[in-house]
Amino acid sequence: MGKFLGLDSSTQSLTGLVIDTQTGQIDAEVSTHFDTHFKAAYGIDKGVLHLGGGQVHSAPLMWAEALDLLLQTLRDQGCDLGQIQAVAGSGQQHGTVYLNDKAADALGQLRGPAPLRDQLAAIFSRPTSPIWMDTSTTAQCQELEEGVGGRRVLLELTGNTAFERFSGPQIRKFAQQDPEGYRRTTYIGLVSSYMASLLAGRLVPVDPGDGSGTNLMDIRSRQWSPRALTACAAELEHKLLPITPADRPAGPVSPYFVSRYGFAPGCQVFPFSGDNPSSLIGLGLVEAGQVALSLGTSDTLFACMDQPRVSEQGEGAVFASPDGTHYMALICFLNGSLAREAVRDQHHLDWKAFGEALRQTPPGNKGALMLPYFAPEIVPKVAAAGVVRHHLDPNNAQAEVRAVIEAQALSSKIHSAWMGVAIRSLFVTGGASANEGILQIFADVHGCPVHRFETANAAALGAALRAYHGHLKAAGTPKPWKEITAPFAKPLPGSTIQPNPAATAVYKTLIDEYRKLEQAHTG
């Protein structure tokens, strides 16, 4: 028992996170939000750096500055950063960070007072980052999966097609394009495995649940594949140290945060991961057969798997799960709130009507049906907008209500399939779980429960929550992955929404019919 740090660098902030397990309580919570502090020393702008032609980066020395930030605000606001037993984090995944050969020696030598800036300026070969947003890689896509044989080879080794914005591509961009640059890097990290390398004072590996955003990890033995790396650029299997587990400490916490913010010098670090694996922890979709759902402005299903399963058609991401056993499916769906509010502002409503609306009228909406594509969609893939609506009529704003509503639940049904998981629960988040008649479409649509889960840092708690597991684990006292997320990972007090038996006999029927008028206008 004890007090656990879990940080989470994402796109516009750094998030840290303190759990005491004793209480079951989240003892502290800060966020440094990089535009407010940075926007002018590093010239961006909601976090990122656009640099034209679907290029985005963002400055991995301004992350080592955001950490001193975080850790002296958590100290200012009273937290005993000594009592912190162990630290891990997650990070935006597929960003990818260039050391040269000063970095190992640096990172050994941090010591205060002159901030982490100042001591680490000069460790770059490469002063940008290449983050998820980054979309100028689909030649190195198409490469890199000629390269292993083809896109199916490469699906079935890595659990994955090759994403531009993936991190395999986008090495591979590099090297082509700036070979000098790449002969001077001696390491390549991941964002999550370069902010651990912070705290611990040395090079951490990469973990496999971020290193199977890379398109260069063999999904199931979770070691880098050396086809994909050979593949990907010359020389790269000594570039990337060799993956490392979860749960396996990279050692104490450096000395600079000891002197510095008071840490304890047996403090441990262990190897952060990435954000989308670390929220899966966060959430407590640690047992096969749970799936999450976050309706924001796109929503996201995200499911905990036995197996690595694959979709054929390219439509989900696979990555491997920071507790060591499972796997986690990712879907993201374009068209959610911004469908669900491009109905509503149409049709002139507010969310209580948008809501009134959903329960005056019947599951199945008497057939009316709509494919809500007011943008390119990512699953099923659409390049270019269009709403289609089948027995629909465009003036009957409580049938669009449904048909928005029921379009995107079948959706989800029908895209989850290669999962091959059985949902026995869905747990909700983001806005739009706040209207009961959304959810109660969901429960009926899967035949589940739907439970709403309140969280705004889940990838924060389940790094902490990751701590806690590595550091009972190292100490020879493990505990099951169910008890040491339960005292956290709760759905909110009676906001359980059971199915109604008699409305999901009617999606059973009604799914066969959406699947049709999908393919007939997707191809």
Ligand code: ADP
The other form holds:
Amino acid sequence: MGKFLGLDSSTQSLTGLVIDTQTGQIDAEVSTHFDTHFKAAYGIDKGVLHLGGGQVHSAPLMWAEALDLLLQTLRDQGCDLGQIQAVAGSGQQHGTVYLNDKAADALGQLRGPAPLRDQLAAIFSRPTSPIWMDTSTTAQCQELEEGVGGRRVLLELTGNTAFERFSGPQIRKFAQQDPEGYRRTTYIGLVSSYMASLLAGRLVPVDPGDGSGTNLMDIRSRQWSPRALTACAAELEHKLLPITPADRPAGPVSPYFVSRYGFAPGCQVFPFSGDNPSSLIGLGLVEAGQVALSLGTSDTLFACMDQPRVSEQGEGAVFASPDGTHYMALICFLNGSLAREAVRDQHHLDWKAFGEALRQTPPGNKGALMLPYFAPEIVPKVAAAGVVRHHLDPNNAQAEVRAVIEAQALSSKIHSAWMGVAIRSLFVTGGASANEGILQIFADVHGCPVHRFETANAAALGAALRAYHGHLKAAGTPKPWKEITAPFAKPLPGSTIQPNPAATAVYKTLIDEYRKLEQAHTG
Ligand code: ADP
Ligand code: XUL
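Now that we've seen the form predicted alone, could you pull up the form predicted together with this ligand?
The next block holds the full complex; its first chain is the one shown before.
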């Protein structure tokens, strides 16, 4: 029992969340938004630097500065960091941090009173880090797949086909385009391992959850794949930080954090993971077959699996779960709220009227269908925006509303089949989960109950829960994951929406028609 800190270093902010395992409560929750504090100093916009040609980077020194600011804010708000028994964290996935030969010593010598920014400014061999929004590595993706013996081989080996945002193609591009900078790079880590290294005052390895987002990790052995490393870049095996089990302590917090913020000298740091794998824990998905749906700007569906099933058509990504045994499937539908808002606005509705339209129209929409590609789509892959209407009158606002939601729900069913998970219930989170009419259609299409789930910072919560789990294990008193997550990751009471069997029967028939329409208009 005690207090545990979870940090989430995301694209636009750094969040810190403290749990009290005695009371089962979240004690503190603070976010430092990068644009609010560092826009001018680092030239960022929404946390990132657009460098042209699809290159999107961010600044690792800024993340260090944000860590100082966040911890100061937590303290100013009355949080006693001396009570924290262990810390874990998560980072935006795929981003890479390039360090020179001064890094290990500089981390080890971190002491007050100068801030991290001043003590760490000279440790980077590349001042900016490419992040997950970077799409500039199409050529390197192809080269990496060819280098290991083909797309299929990379998929089988690492769980994923090559994606532009994944770390491997990004590292390869750096080695090709700046060989001198690559030569000066002594260590390559991920956003997650970099943030953990700051806290521990030493180079902390990569965890398998985030290692899976590199195209370089053997998804079964959870170690770097020599074959993938060779195909990626020369000498990479000497530069990449090793992979470690997510629950192996990385050492106590650096004396810098003890003297500056009052951390206890014995407070342990655990390896950080990716934000999505961490959210899997934060949403309590620690048993195979559990599935969550986040209806946010984009819609993401993720599941806990007991085998690393892969998506041959590139419909989703597979990551190792930081729980140490399971795997995570993640599917990202770009046209989530974007499409819902487009229909709402085209017909001059508000969310109330949108919900009303869903109530007044029948399941199946009298045969009217829509392919809602208001923007290019990730799943299924659609290169250019273009909405398709089938027996759907664009002037019929109510039918349009039903068509967009039925399309999204049917698409989520079709494109999650590769996961091999029988969906028996759906945990739903994100802004659009406020809308019962939308959730009813997801319940009906999947033929399962939908539970609403109120967690704004699932990644930071997952990190705090990982710190708790790792701490108990290290103390020789381990607890099953279910017991760790249950008090914190629970559905809102009275939030469950049950499927309507008659509607479920309608969708069982309709899904083939939707699939045919989709196939006729996509890749
Ligand atoms: P993100 O975390 O991706 O920024 P959120 O999970 O905060 O997104 O969700 C924000 C979105 O939720 C808004 O863009 C809006 O479209 C949607 N939203 C908010 N309220 C409703 C509602 N009642 N019905 C449908 N969608 C809603
Ligand atoms: C997942 C992905 C993003 C980042 C940023 O593959 O690219 O979700 O993790 O949050």
